[in-house]
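One chain is shown next in C-alpha cells, namely the form predicted alone.
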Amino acid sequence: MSVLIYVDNTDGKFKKAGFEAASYGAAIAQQAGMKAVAVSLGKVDAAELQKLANYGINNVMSSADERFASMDNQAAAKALAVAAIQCNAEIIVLAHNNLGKAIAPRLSVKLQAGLVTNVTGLPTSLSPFTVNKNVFTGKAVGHTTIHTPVKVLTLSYNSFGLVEKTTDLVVESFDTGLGQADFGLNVEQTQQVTGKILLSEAEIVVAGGRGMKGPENWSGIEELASVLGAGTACSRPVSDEGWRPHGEHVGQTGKIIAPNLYFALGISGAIQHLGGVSGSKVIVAVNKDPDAPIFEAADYGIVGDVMKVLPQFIEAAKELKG
C-alpha cells in the first residue's frame, strides 16, 4: 500500500504547493506505515525530480510526456488513475490550487474513491479514516470520515507547511498508455506575466482596498510590496471600478490566499473577503472605521487613515530590509 501524491509542475519546476503537497503525504505515510510516492506528469529534469528526495518522497513515477505540458485535467486524472493502480495507493494527495480542483473529482470518481478538499491538517483517526477541514469560510472547522478503500485528498495551501526529511529517492519512468484522443486540450498560445509575484506562491501579500482612494494612490501599496517581497491584491469593489485588474482580486468570488502575512489596508473586511484570506497566519489590517469588519479577523490592527499609516509602513520596511 501506498500514499500517492501529485506534483505538478510549472515549465519544468516545482512549486511550494507541491513540495506542501509532498510533505504531507510523506506524514501520512509515515503515520500508516506505507510508501510515499510522488507522480509528476510532464518534462522535468531530474535534478528538479531529486528535490523531492528532501520531503520525505520514496519514489518518483515520471511520465516525461509533453502533452501534459498543456495542464488537461482530464488527461492528467486519466494519468493519476493508473499511477494509483500501479503503485496499490489508499491515499491520494494533492495540492488545493486550481489544477488539484479540477483533477481530484474526476479522480474520485475514477476510483470509486471518497473525496475531502481543502484538507488543513494530518487525519485524526486512520480507522475510520478523519480528517478536518475549514467550512463556513474557515469560521468552524469540519471533521470528515472517509469509508471508501481509496481516498482523495486536497490540501489547502500553506496549512501545513514545508517539512523536511531526507530520503533515498528511486525515480522510475512509467506509461501512461494515453493516446492523443486522451488529449482534448490543444493550447495555441501562452501569455505570462512577467515580474510580478504570484499570489498563489506569495509569502506576504500587501491588498488594498476602496480606502486607498483611488488607483492614482496605488503606489504606495506597490512600493511596501516591492521592499517586502510581496504580492500585490485587491478587494472585489476595486478590481470592479478597475483600479486594478481582476487577477488581483481576492476573496470568497475571487482567488483564496493563504500567505503567512497579509496586510489588508483600506478594507473593510466583508465576509466574502475574508472568507478568501482567512486562511492567512498574520493578518494585519488599517482602516479609520473602529467597526470595521476586518478586524474581527485581523491579529493587529491600526485605526486611522491608510493614506498616512502606509508611509510609515514604507519606511519602517525599508529600516527593517536596509
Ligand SMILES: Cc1cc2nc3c(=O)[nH]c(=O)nc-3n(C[C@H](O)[C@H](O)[C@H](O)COP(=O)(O)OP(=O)(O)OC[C@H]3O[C@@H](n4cnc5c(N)ncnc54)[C@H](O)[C@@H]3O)c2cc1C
The other form holds:
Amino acid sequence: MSVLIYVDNTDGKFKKAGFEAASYGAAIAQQAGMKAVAVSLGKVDAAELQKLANYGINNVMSSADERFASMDNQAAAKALAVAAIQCNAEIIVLAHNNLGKAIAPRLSVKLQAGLVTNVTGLPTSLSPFTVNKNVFTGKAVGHTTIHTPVKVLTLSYNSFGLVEKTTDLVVESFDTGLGQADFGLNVEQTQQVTGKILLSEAEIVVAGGRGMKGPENWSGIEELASVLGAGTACSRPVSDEGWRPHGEHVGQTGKIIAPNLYFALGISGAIQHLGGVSGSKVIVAVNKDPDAPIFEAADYGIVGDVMKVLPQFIEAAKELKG
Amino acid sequence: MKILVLIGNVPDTTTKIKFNADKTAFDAAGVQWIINPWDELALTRAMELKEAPGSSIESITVANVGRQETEATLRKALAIGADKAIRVDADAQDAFYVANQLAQIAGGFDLIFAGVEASDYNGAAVGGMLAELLGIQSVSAVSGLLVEGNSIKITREIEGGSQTVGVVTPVVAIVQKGIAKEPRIPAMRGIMMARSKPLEVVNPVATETRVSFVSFDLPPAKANCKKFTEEQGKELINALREEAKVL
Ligand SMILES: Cc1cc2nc3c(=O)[nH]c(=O)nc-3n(C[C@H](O)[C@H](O)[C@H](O)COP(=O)(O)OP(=O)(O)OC[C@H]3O[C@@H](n4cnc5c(N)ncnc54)[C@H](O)[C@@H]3O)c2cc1C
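Given the form predicted alone above, what does the protein look like in the form predicted together with the ligand?
Everything in the complex follows now, all chains and molecules, and the chain you saw is the first one.
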C-alpha cells in the first residue's frame, strides 16, 4: 500500500506547492504505515527529482514523456491512474493549484475514489477516513468522511507547510502506456510572467485597495513588496478599474491565498475580500476608517492615512532587511 | 453548436455562515440564493458567443441538480437568456453524485461550461468529473473562450502565467474570473419571456455517496487587533519581527 503524491512541474521545475504536497503525503504515509511515492509527469532532470528526498518521499515514478508539457488534463489523469494502480495507492495527494484542481476530479472518477478538495490538514482519523476542508471560501471548516477504499485529496496552499525529512530516494522511470490519441490539447502560446513572486508561492503579500486612490500610488506597494520579497495583490474594484492586472485580484471570486503575512492597505475588508485572504497567518491592516471590517480580521492595525504609513513601513523594512 | 451551462444554486456571497445546533448542516434560514458567480459569468459568455455575428450556436441550455426551490435560480438563468433549463430532481449529495446526474443529460452538447468551484462547498470538482464520465476533454482555469468552427480556442491560467490552447469539441470548459467582464442582469423583457421557456424536470439515477460531511466548524475568533498610531509604522513592523515572528 502506498500514498501517491503528484508533484507537478513548470518547465521541468517543481514548485513550493508540489513540495508541500510531498511533505503532506509523506506525513500521511507515516501515520498509516505506508510508503510515500511521488509521481512526476514530463521532462524533469535527476537533480530536480532528487529534491524530493528532502521531503520524506521514498520512491519517485518519473515519466519523462515530453507530451505532458501540454498539461492535458485528460491525459494526465489517465497517466496518474496507471501510476496509482502500479504502486497500489490507497491515498492520492495533489496540490490544490490550477493543475491539481483540474486533474484530481478526473482521476477520482477513474479510480472510483472519493475526492476531497481544499484539504487543510492531516486526516483526523484513518478509519473512517476523515479529513478537514475549507468551505464557504474560508468562512468555515467542514469535517468530511470518505467512504471508498481509494481516496483522492487536494491540499490547500500553505495549510501544511514544508516539512523537511531526508530519505534515501529511489527514482524509477515509468511507462504510462499513453498513445498519441490520448493527447488532445494543442498549445498555441504561453506567456510566463517572469521576475515576479507568484501569489500562490508568496509567503508575504502586500495588497492595496481603493483607498490607495489610484494606480500612480502603487510604487510604494511595489517597493515594500520588493524589500520584503513579497508578492503584490489587490481588491476586486482595483483590478476591475484596471489599476492593476486581473491576476492580482484576491478574494472570493479571485485568487484564494494563505500567506504567512498579509498587508491590507486601504482595503475595507468586505466579506468577499476576506473570504480569499482569511487563511493568512497574520494580517496587517491600514485604514483611515476605525470601523472598517478589515480590523476584525486583522492581527495588527493602524487607523490612519496609508499614504503616511506606507513610507514608514518601507523604511522600517529596509532597516530590518538591510 | 449546442451549449450547456451548469448552474449552481448557492447562498448570496454576503451570507453570514451559520450551522444548525449540532453543526451537521448549513443553516439556510433567511438565506438569499443566487447563481454561483462563475456560472453566471459562464452563462454571460455563452450569450455573447450566441449573439456574435455569424454565430454557430443553436441553443443554450442550463442545468442544475436540486429540489424545486432551486427553480428560481434556473428561471433567473432563463431570464438572462438561456433557451431551456433542465433540473435533476435530487438533493446534491457530493460532487460525484452531482456529476453523475449531469452525465445523464449532458450527452449531445458540444460545449459545456462549468464554474471553477461552487462558492458554498468549494468542491472544484463537478466539471472535471463530468468530463471524465463523458470521456471528453476538459480545460480548467479558463479566462477566455472563442469558437472557431468545431474547434474551441481557450485562454487558461497556468502557474505563473497564461496559455492559449486549441481543442476540438466536445469539451468541458471550467471557467473563472475573466471569462466575461460583468455578469448579465436579467432585463424585464427577459424575465417575462423566461416564464414560458421550457424547464424540464428529470429523475435522478441511483448513485453511491462517496464523500459526506460529518460536521462543520466556524474558524476560531481572532484575538483582538493590536493597534498602533499613524506615527508608529516602524513599531508595527518591529512587532511583526519580534512578536509575530513573520519577518
Ligand atoms: C459576487 C461578489 C464577489 C466579490 N468578490 C470579491 C473578491 O473576490 N475580492 C474583493 O476584493 N472584492 C470582491 N467583491 C467586492 C467587495 O464586496 C468590495 O466591494 C470590495 O472588496 C471593496 O474593495 P476595497 O476595499 O478596495 O474598496 P472600498 O470598499 O471602497 O474600501 C476602500 C477602503 O479604503 C479606506 N481608505 C480610503 N482612503 C484611505 C487612506 N488615505 N488611507 C487609508 N485608508 C483609506 C476606506 O476607509 C475604505 O475602507 C465582490 C462582490 C460581489 C458582489
